[in-house]
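Here you get one chain, nothing else, as structure tokens; it is the form predicted on its own.
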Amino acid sequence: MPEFDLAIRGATVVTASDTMRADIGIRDGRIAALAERIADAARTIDASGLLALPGGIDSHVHIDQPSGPGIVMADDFASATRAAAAGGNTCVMPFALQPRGASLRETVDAYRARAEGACLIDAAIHLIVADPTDSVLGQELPALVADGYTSFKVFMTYDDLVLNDRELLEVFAVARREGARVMVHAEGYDTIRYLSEKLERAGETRPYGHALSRPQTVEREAAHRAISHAELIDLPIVIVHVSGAEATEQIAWAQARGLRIHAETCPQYLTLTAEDMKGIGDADAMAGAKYVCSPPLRDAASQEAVWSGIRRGIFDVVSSDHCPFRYDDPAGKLNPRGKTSFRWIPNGIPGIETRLPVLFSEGVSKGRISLNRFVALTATNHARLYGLYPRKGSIAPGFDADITLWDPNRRETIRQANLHHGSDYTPWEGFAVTGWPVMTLGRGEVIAEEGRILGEPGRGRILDRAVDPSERRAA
């Protein structure tokens, strides 16, 4: 019997801390050895001239999630994980969203049942706590954390999701006691409502009004408030999808004070701007709806501020915040109410397949970040933050053989026609990139190659996680 099931030969192996030329020996779906030469293998892959990177982990994606009356999300688990694999990812982390008045446990069980048997790659489920009742806080949430759902998201905006300050503090206290990781969507609900209504009264209803209704001040204030609550409870939190300078400054201020505040941003805040919501040069007056997401896209100065935060180590992860809707669809961006005001355009854009190529091209290829930093931002830090390390997130003996073979010099142009998601458009249509995933392996199995999907839905596992006992502290 050969010593290894598979050998990947000739690649440059890149982790968050090291870059080396090595062969990779894989056995039973795990990395068994790194060596100058792996000779005794049942199969081999010649990766000469390619980088071997840990498979991407996208820790912030929305899949098959309820999105309001008459609105349907464009991706189910099969299509979303297919697109993720084609883009070089081997694990995603979607959200089980608790509707108001619903049992959190029943919500999670139903969501997991939809994911089981449908995923091409592995997935770990976050929770969204929208109704923190006494039974949720006292029974359901602690039990779910113990069962392996060790991270959850809270919102400071949206009619059906917003938690008030007292509720945020109570949820934070449970997370502290149970050792769970909390993600925070930081935008001020009342301010957004006030500005939205003011804009509508003035006749500003086009998609660009979305940006005007959510200026950086709204994100800055909410970020500071979330940080203050976290400081009071002594809880590490992750402020997600940070869009510009002002929220970044609040996070840097907190980190400088020794507070355990983590930060996430997304490729859209590094490459797109609010001007895209104006639909300039497009005969379709609603074309700007394709770019509506929250927080909104900002400007070139905001992009540079976020890049600076990445270089300075303020940001831990870059996720896609994949939240896909079809554009030309009455159940998507062009729903009847959405045509009357920006306020009713579904918030979110597709990006699960384009996250890695866009960040690599704009970051590594243009000299803004190193290869090792790219790996940290796209895989290793996600695994560390959310309880997947050391199973996921690096290339070393004992880790799952989740590996993306990457051509750093390959030039491609992103086209909707070549993507695998369920949406009918990409915000990066015509975007030129340098650096491209050519093969994705999940637990040692080739699941995507040159844009072709080779794995079958259902091969992906739903992963349970354990909390770090050191994170459990009396509230």
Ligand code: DUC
Given for the second form:
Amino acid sequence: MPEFDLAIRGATVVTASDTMRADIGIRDGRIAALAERIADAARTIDASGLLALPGGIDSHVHIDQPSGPGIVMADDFASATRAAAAGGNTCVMPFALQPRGASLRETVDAYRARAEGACLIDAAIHLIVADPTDSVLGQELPALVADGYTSFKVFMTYDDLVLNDRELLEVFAVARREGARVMVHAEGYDTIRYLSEKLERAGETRPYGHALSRPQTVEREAAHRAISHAELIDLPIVIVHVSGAEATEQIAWAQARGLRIHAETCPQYLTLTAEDMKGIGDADAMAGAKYVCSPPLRDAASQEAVWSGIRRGIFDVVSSDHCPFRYDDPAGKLNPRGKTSFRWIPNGIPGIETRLPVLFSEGVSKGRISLNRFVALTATNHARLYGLYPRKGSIAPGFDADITLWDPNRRETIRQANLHHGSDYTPWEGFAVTGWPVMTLGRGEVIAEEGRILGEPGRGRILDRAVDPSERRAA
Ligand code: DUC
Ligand code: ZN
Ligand code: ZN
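Would you mind generating the form predicted together with dihydropyrimidine-2,4(1H,3H)-dione (DUC) now that we have the form predicted on its own?
Complete assembly follows, chain above in first position.
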């Protein structure tokens, strides 16, 4: 009887801290050994010339999420997790969004039921707290945290989601008491409304108006406010999808004060700009809608500021913020109201399958970040921030055998035709990359190889998490 179910031989194993030539022995879906040479296995994969990376963890994705009247998200759990696996990921973290007036418990139960049996890779569910009533704060949230939903997102904008300052403080206080992780969408509601209405009155309704309605001051002010609230409550928070220089500056300032402010950015803020929203050179005046996301894309100077923040350790994670809508679809970007004003174009872009190649190519291949930092930004830190470590996020004995075999030299061009998501476009159409996922293994099973999906839909597990007891403190 061979000692291992599977051996991966000849790869260069990369973790957040080390790079080593080692064989990987896998038993019962877990990494059982890491050694120069391991014993016999029932099956062997020759990975000579490839990197073995911890499978990507994408801790910020939107899947099958309610998106407003008449608007339908382009991915369900099956298509999103297929695309994720093809792009080298082994775990995603989508959001159960509480509609105002609804019970958080019922919301997450219904959302989880849609995920169960549909996912190709593992998933852990965050909550979105949109209606922090007394019973949500006093009963539902503490019980849900105890049940393994240990992270939630709050919004500082959007009619149906915005929390006022008092509500933010109340949610932060519950998170502190329960040891939960809070993610903050930092953009100021009133300023966006003021600017949007002013732009519309002036006839600026193009998709590009979206960028003008949410300048960096809007994100900077909200980031500062969230940081101040977090300081007051003494709660570490994650400021998500940081788009530009000004919010980055606020976070650097907070961290220099010794505050535990974590930060996430996304490949779109490193590679695309607001100019893309003008649809220049495109016969279709609405083409800029493909790039409408929030916070909006910025400029080249901001890209540099965010890269600098990544290099200086200000950012913990790079997520996709995959929020997919179809473009040429009345239930997507080109919905009837969206054609009348940027205000009605659903916010979000697809990126679950392209996150790793884009970041690897622009980061590692271009010499901006090390291989180890890439692993930290795309897997290890996600697991650490959201309670999946030491089950996921590294390659070491005891971890789930979630591994991506990566060709660092492979040149590819990103094409919608080759992607697996439900959207009908990619913002990175024609984008050339160096570095590509060759094979994705989830808990020791090959689930994607060279763009082909091999694993059975429904094999992915919905993961519960536990809080770190040291994070639980009296309010
Ligand atoms: N926030 C997100 O996190 N994703 C898409 C749109 C948004 O506002
Ligand atoms: Zn957001
Ligand atoms: Zn998002």
